[in-house]
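Next up is one chain by itself, shown in structure tokens, the form predicted on its own.
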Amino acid sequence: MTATAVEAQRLQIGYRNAGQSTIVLSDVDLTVPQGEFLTILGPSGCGKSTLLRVVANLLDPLGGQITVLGDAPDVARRARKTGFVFQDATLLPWRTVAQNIRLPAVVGGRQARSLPDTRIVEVMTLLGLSGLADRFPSQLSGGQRQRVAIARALIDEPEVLLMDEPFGALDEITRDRLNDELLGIWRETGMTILFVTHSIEEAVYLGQRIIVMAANPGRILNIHDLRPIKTGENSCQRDNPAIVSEIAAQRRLLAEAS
């Protein structure tokens, strides 16, 4: 029976000020198995990045359940078990690729130095990031950037990975590549990927199972499973009649939920 990486029960998640609670998303029932590459897709509004920020522990519940890896998620983040990757990049100008990707260490009160450099040097060739260890943020591309952030992310090795739209600032070439390389990575890993995008097509050909949100109130609208239209390693052809299809019923779907 497979272990679960994610499980919410009646999850309520918004904001409180002055004594005031506001709702943004409710009634969130959800499984995610350890593993899994889950998509996160809905219109502005609805909820996704704030439910991404509650698995991380960035922000707590105001009611419900639940539990990341089995504990609370304050737990799995000081265990470094999970890891989280921005739409922008938010690297240090004045650190070095290296420098950016050892940073957690710092943060996280231990000595940089403590990060063995093979740690370094391993999550850097995971992410095609071999050579420009002594470059600054200023020197690479936004592809090369987000790449960074990944692998700093990646450089505790949580069990998982939250991703807030890391590819959308991106163009479309260089988005599809890093798409078949988180991909590669996934499934070298064998992490679970919690990944939100305003991108149906991203969503399918991502996830192994696809949510789709409302808004107004922010809730879960469709847990979709795309697995019996892709291989058994999640892949799939991009131009696949099966694919397209899926892309313009989840296109219809989200249409309903704005």
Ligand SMILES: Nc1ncnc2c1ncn2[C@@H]1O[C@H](COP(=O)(O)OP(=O)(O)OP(=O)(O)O)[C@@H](O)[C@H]1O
Contents of the next structure:
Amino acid sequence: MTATAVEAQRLQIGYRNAGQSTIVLSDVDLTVPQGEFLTILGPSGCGKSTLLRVVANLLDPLGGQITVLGDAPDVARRARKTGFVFQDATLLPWRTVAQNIRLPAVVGGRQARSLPDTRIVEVMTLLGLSGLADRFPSQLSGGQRQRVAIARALIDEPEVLLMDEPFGALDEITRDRLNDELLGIWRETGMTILFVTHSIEEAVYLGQRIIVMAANPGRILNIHDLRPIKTGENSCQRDNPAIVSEIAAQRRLLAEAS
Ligand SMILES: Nc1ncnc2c1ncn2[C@@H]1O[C@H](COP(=O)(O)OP(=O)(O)OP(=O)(O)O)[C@@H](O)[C@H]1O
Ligand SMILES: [Mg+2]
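Could the form predicted in complex with the named molecule be given as well, to go with the form predicted on its own?
Every chain and every other molecule in the complex is listed next, the one we just looked at coming first.
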């Protein structure tokens, strides 16, 4: 077992359109140990989603090196070791909750696999979705839809979970509750999570480390270790003075980055 979930060296990331490359992020150096909860903050357009896309192998880098669990990102993706939760729960409206959760097993890999119903039940229970298996997405609340999207990403027990503003559209109370549920799942599974958010409070509450990115040009401005102000298992109280002053410090840093 490798000890590193994501390792990037002098990574160049951007898009090729009509033969022209546009660089979004230059010289990204990043080491994410296995099991870490890493949160990512940064102004709109700085390249947060683009960075996750490279780790997920939805986009090839333009240069530099990147490994995911010691292999190239496509190897990790094909071995179903990476899971992705997008900002807007991209559920198929004509499929039920259970069918949506089962989806990666049906279409995600090279071949369809049968997945025991017990695994679906297990994941639904973990996400508090019991009893909703036969509902359609239109019959769910926004928070429930996000839970289904997370359940779908967890179905293959990924070792690295990439989450792109998964709770951005939710009210604060629901978001707080899902944050705690996600921390519980993270503690239980030991997986690595890379979590993009625009909420400074959420980034500080969830992360063991926090990355602040800057725009123009897109880059990593600062990586800050939050573990010294948290107790074991990455726990903290939202109103703890050290947490509150950390949020203020990150807000100042982010204002400089924007
Ligand atoms: N397919 C694409 N082709 C060309 N440029 C793109 C493409 N997708 C995104 N970009 C550009 O890459 C840059 C980074 O975009 P990205 O979506 O990663 O930003 P972000 O940090 O996730 O922003 P937000 O917080 O608004 O989601 C932006 O300038 C964007 O316009
Ligand atoms: Mg984005």
